[in-house]
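Next comes just one chain, in structure tokens: the form predicted on its own.
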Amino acid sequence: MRNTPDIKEFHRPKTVTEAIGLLSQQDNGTVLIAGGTDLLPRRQSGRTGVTKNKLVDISGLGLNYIRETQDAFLIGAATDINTLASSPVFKTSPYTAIIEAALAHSTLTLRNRATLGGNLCNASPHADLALPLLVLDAVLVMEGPHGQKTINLDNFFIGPHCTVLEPSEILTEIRIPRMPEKSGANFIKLTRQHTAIDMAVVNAATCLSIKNGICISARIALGSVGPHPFRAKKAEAFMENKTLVKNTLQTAALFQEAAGLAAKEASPIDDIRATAAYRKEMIPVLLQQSLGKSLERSLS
């Protein structure tokens, strides 16, 4: 097996418009990169991208940033994951879940190159960063030959390593709306070998918004237990309008039932990391822990 990709063309556009033009002119052998950390593993595994040998590098387009507005946090798609992990912007609840997911993503060295946009566009079923962004209602900004459009992250993934992004479109920005004041979120990840490079056996994120002791909004996202990261919407609907009090048997019972509903929404498979049955069994365990942490953070 070759350990280096057979690259025929390499382009480094100076503007988003130029990059879109290049993508529009190229055939299906073209791939967009920023950090490029997924390129070689994808080729070696035989997954989509193994025959792609024309690269368009967008790392120089100024898409590495984190900005705040009155209504949202804006993250450039080429922002590296270590920048997310160290950003003071996300050190308050509920946005701390982003830092938790970033720190759980591979090694320090890889995180210096790997980008948020790449993690999302790769559309891996176990993508760590997708989960806190799902529960934080993130919106994606994409640009293509016909202009700019936005889409909720919840509608972005359509299958394993497959998204709605068109071949001539670029993901340019991720927008996270400001959450209600009493909101808490958490990311949790179960791995097999407990090393930094482990892919998740199951990963999950939750977010709860509380007003006067009532759950006014619940978000529950799961990874590694379906064809792509997804929100467990039946479990979310069950949690809404429930009275939640920290460290009570009643609240624990609600979390247990919600976690069980979420497990029923999952469709895990057997692979080298775990069996489908084990994954099903661990979903409620992780979610009960995550919901408890989210509630604690929402009340602090």
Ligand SMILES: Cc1cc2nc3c(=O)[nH]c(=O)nc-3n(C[C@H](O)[C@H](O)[C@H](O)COP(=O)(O)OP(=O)(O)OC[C@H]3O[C@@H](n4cnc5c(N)ncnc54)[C@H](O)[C@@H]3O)c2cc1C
Contents of the next structure:
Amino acid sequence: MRNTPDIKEFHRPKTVTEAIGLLSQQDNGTVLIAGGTDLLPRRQSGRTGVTKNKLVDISGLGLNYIRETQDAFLIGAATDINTLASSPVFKTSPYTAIIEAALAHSTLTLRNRATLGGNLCNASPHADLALPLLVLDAVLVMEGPHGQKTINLDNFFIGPHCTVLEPSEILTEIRIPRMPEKSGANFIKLTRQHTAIDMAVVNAATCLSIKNGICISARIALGSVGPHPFRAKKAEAFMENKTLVKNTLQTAALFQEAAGLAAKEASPIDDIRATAAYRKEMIPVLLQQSLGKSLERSLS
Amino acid sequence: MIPVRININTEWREILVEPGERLIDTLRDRFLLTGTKEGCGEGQCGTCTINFNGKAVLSCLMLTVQADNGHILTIEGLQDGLDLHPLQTAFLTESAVQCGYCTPGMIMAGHALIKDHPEPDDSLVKHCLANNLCRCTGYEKPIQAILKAATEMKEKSHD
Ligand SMILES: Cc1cc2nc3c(=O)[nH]c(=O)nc-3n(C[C@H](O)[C@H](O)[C@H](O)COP(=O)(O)OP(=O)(O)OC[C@H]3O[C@@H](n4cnc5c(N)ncnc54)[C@H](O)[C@@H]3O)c2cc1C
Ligand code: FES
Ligand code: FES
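Please supply the coordinates for the form predicted in complex with the ligand, as a counterpart to the form predicted on its own shown previously.
Now the complete complex, all chains and molecules, led by this one.
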């Protein structure tokens, strides 16, 4: 019988408090498992960061839900990605960008197990769902031995496979505030091959909020072109207060300039999927398309 | 060892498993359900696809402990006595099988799809098979087989 290397214990807590208790025990070596679609293959191939041998399963903590309140959407961290993709809650602009990213994530089969919390906490530079959530100003709720904290997703990632989460903390909920009327968002992903199973060469999301023809807020997020998914804030600032009219040369020129600024904020590397130079060239191409879609959606 | 209770092909089973034991190994080595195949062992090829609580999942990327209290259906559970399931028949009549290594995974992916979408179209079937690699038959015939089975199952349900 083959065994996943070195897994020594598997705990199935029933409450968040119990799970935190397990994570906070001295002799640590505990790590959370949600769907396991990232954690398990990483162990199989003996890649780095797999020194922890006691798994704590979060599937029994009641963290699989999508709820709506007056001013936000609340998503439980253990919600699987197919549930997100098929949720009627996100069928209106600008939240459709969440569905676009969910459908671009891996495959129908994997998405039955892969969770939103796992996608964010593994903090891959390629994480697809991070991008729409960055442009929608998502807030994360984390619980640990010292109680509950909230943090903007924008401040969550600190490096490749590295977040601000302490080993004894759990991401419990993702909150998406309601955006102003006339907001549009889009997610876009460039992959190396035309098969569904591939991480992005470049992935990006944008969100534009328009009032009386003027851009009152712009969000531009990039993935796979830096140590973690991030917002291109110089490009965002450039877009603000600009008059935007769809399908005009003036607006296209503004998008081009913003996309160029965003590319300067990226620091891609060469890897098996693409060279840094190719990634850098693709950023403005993808962002111009994405901004165009977001503008169109904000007006419809 | 950890006690788990799993419904496998309609029968509840209680077993003790290692914490790191993969579901595919439990199925193949403990229950001799060797219809489920291992290809890559890391989520890419889909030969290990089974149904867990009605959804297609990869049994190489699940620990058996994660399946506790759940319902599993494998290729062996599709047949009704000596009668093949319409999906199995369609794979034969459409010549969607050459070496057959990918076939159980494709059929189980198709099975979960038809349950949720009794009238899938071409594009949906392609998405459904996106996690299933085939190195000999190709994809056109498996896609046709799943579409055909869906039609037959629909007709049967109206009988
Ligand atoms: C073949 C294949 C294709 C893939 N394709 C894509 C793709 O296209 N796009 C993409 O973005 N990703 C892809 N992935 C990567 C990945 O599996 C996912 O991003 C997935 O969403 C991870 O979710 P999970 O629930 O399986 O995480 P797990 O493997 O369970 O956990 C991942 C990490 O997050 C931690 N964690 C999980 N939940 C929490 C929580 N609530 N609080 C604190 N920490 C937590 C775990 O401790 C672990 O370190 C792919 C993986 C495979 C195997
Ligand atoms: S063996 Fe499971 S996906 Fe290849
Ligand atoms: S029939 Fe041989 S791999 Fe598909």
